[in-house]
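This document starts with one chain, in the form predicted on its own, laid out as structure tokens.
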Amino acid sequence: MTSIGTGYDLSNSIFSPDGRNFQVEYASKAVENAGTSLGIRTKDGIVLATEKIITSKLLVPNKNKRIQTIDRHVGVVYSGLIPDGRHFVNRGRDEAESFRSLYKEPIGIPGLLDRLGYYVQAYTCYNSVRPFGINAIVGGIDDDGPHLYMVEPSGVYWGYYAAAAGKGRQTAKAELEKLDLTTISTRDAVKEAARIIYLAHEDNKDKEFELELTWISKEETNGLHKFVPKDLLEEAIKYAEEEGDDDGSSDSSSDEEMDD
């Protein structure tokens, strides 16, 4: 059968003779040609990290932030479509006080991504909305520890240690993979996170962008979801920059020995 539409991309609640919903996937292409973003779950938090490209130098810096905040105890990160993830935060949000106003406690977080995984699935279903262009990635701390989730343009979502989307997310779970998700700390984990989305913005060098961290942490930040301070932040971009020039000397010097 053929991989393409042939007219059954012109709906998102229309299958294809080979069961394929081609607007869901033509939304995972948005979210693969956007920023790198990425979240790590540690042993007593959450690290949401993300690389802001800068399209236009008068845009004012630190500002028009891309990690925002569900509730107090929850973060989240996208990549893709800037206004489809502003929306999935503010349905996020409407599901947290909306669990707050009526059981007087916060939402847990696996109970907010069931609520926000089928929201996402319902725009897949109907012929008058299309498909959310978002990887979100959504992090928080409840009363059994850190959670760390990431949700697709299908709607589905699944549990992570760590997570990546956007451009650079090959480079980004490769680098992810070699860490001790189980034992690293939080400190640890922003500078990990930091080197990380300079590491994969190799793969959008050609563009300037803005680091932006949050952490999420017991020790740290009460159980809040906040930035980064600044001076935490300054030493994970220094040591950001050192591994990647190390990194950088390494490759040198291999080539410099293939050539004798």
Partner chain sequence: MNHNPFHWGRPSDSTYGPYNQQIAHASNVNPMARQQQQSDFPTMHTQRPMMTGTSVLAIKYQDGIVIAADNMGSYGSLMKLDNVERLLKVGQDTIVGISGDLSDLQAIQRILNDLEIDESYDAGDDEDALAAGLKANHVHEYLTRIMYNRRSKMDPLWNACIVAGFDDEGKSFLKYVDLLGVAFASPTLATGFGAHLAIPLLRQRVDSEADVKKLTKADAIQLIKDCMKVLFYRDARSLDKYSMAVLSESDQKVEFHKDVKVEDMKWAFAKGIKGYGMPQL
The other form holds:
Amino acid sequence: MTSIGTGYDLSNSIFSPDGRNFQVEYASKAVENAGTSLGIRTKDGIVLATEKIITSKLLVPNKNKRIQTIDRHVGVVYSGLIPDGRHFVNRGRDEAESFRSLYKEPIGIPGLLDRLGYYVQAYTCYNSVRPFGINAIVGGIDDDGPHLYMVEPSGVYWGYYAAAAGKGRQTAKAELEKLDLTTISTRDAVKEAARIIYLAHEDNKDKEFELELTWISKEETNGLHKFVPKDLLEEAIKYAEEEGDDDGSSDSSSDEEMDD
Amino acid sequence: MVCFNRVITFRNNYDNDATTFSPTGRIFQVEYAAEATKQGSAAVGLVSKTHVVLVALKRNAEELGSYQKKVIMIDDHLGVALAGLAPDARVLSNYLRQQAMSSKMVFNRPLSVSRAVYSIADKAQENTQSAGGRPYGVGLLVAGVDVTGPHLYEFQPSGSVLEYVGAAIGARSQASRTFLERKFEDFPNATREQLIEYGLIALRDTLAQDKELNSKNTTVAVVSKNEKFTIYDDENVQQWLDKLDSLANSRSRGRQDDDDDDDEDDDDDEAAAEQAETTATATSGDAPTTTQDRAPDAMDLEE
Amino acid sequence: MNHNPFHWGRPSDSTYGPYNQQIAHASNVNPMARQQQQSDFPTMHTQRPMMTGTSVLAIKYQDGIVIAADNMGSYGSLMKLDNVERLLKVGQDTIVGISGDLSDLQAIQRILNDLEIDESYDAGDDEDALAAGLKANHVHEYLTRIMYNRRSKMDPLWNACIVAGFDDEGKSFLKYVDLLGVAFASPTLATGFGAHLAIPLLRQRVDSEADVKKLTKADAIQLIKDCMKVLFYRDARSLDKYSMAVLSESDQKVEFHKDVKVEDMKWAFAKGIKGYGMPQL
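Right, the form predicted on its own is done, so what does the form predicted together with the partner chain look like?
Now the complete complex, all chains and molecules, led by this one.
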């Protein structure tokens, strides 16, 4: 942390002598320890998943949804500061609505990301604001098919076959790279997303979590962003737990020994 | 303040405004605002399948002063309990009232509880991301009933909002949470009366040993599908205190949780003194229930 | 007395200052253009509808509502389009039937679409919450606010709408709202020409809420079909192809029938009609 004590990291929009914007880097730190989120782009759709850390058993189960809808055909999942994520989503909704009111058709995904990237970038430019403390994974289907993007606190966004953010992102990325993302069906991708979130949770084992899963697919959801139906969610969780047991049987047993 | 201890090295650097991230990605001004909610007296909320109950402890600044209002009605189906800066709560509840009126005007329907609470959450978030203001210094428990049933939400200055079956905010609220965590499985099927009793017991757990709930310092509020948001204060609240007394005359605490100290307002002399007192009597066990689990840390809830 | 107002005089310039000529020369041309050319007219909004749709009919029966509107889009007396859908579905179980200006119908359609999207944000994955959130009475109230607001800006959406659906308690809901923001409920409703031609026929069967209980679903459908036929006979801006929605309270469902045709017509009498249009050869 060469940044500390230099004074160049105390305000947003300040460059350090070697050309870095430390406040943006610190914003990324808010993401790095948050619950893992991921998105997968399949042949005909998108799957979004997140590991929702349960901080109290008094929380109402299966409420407090984390994955949100920007427009009928666009979903978002984010890791980091949750209120910042809501701010980001609200902006996305405004952009989608303003596009529709002007052009009378749903916004295209690259166009939406263009606008959102622009907005997030603006929060790195002024000392009167701070950057967004989130990595947002945005997926949707438009006339050109499915698109998946990830927006970072700097305002940069890239298109992905699959993206992951949050604490377990390294594990998740390694697993996502093993998938054949050019042929996988959206239904299978849902199960893989569940498995990978369960696996990534190993990095955060001391905390309980809830899995949240949404999908968009021409075939399965008529191009609309929906939470996966209960039966498929249960199937995916079962698959995730079974795969977890198979994969890490040696790991988990050694864990138990250590615990004892 | 407690937070200073954690980050003593960076003190006065990263905590001057809400638009600066610390090197670890924290926003201290927001965390300090959350501290302000812990300075306020406690408020507790619980939900059953039919009812939502809020109970709160009112403080008076001086012997001859009036007691600070803790529960604010928003609409017939909606109300909030506050802990922290009361003026901030008035601003937020005023905004909520406008939202509720607008919903009636535009749609002829009561404002849904989730929409209500997210409207102030999004408003609060703005104050954590731009200069020229400060984060709100108040926590709210938002209780209401809508077409999807009864709901209880906890609102924090960060703009974070979560739905709970039981929640407690304010000074020494960890003691309440400990109770709620032990009993919450009974809440869904509890009657209106039982739910209020649970609430009062939880609230009583936040008291210092020499304090007790009375009709002056206790507020109870209830709402359900068939019952408008009703606040019981002063002589009206006595009926509920009587119920509590008949249930168990003496306090249910034989211990004092020392796990909750990072929630506690250590710099509040009174509270610190209270805690010292209660810790001292922890072994004497004057309450009927003697062996109880220590309070788990709220963030660490392994079964 | 001299009754010509121009001879009554006006407040003296010395007391009130000179008359502001801009008041008389208010323009409907935008300010930039106005610098070059002044208009003789004050700002004008819609003065009359252009492309129009004709009547919407609706009636309550013992277990719900039947609502219908034909598929014609008229440009004056020209039958320009025969595929206009004027029954809009909003949310899970609300039908809004719209007559009047078709571009304003599309504006309303977009407003209601935005409302639907906005509504879905809150519900998350809870389909029940979504269904419970936006009921016909809410849609109607919202539409009333929009229509009244626009008319108060002297720029109305030139429509008459009938909202059919279920309210919070699941009871049948049928209410009207028009370009003036006027709203009312009745067990039989019709807009446009239908208000003259169909309402008397509908009221023969259902004159008050009490009569609703006596009308069966089949009879209600037949009644609406008969009225659509009368309208096609008598209303020159109507079409023999229409959409009909049947709502049932008991299962809270909406059946949507498209491309319903007017049946069993007898046009033999038409030969005898003289004096209109081109001479018959």
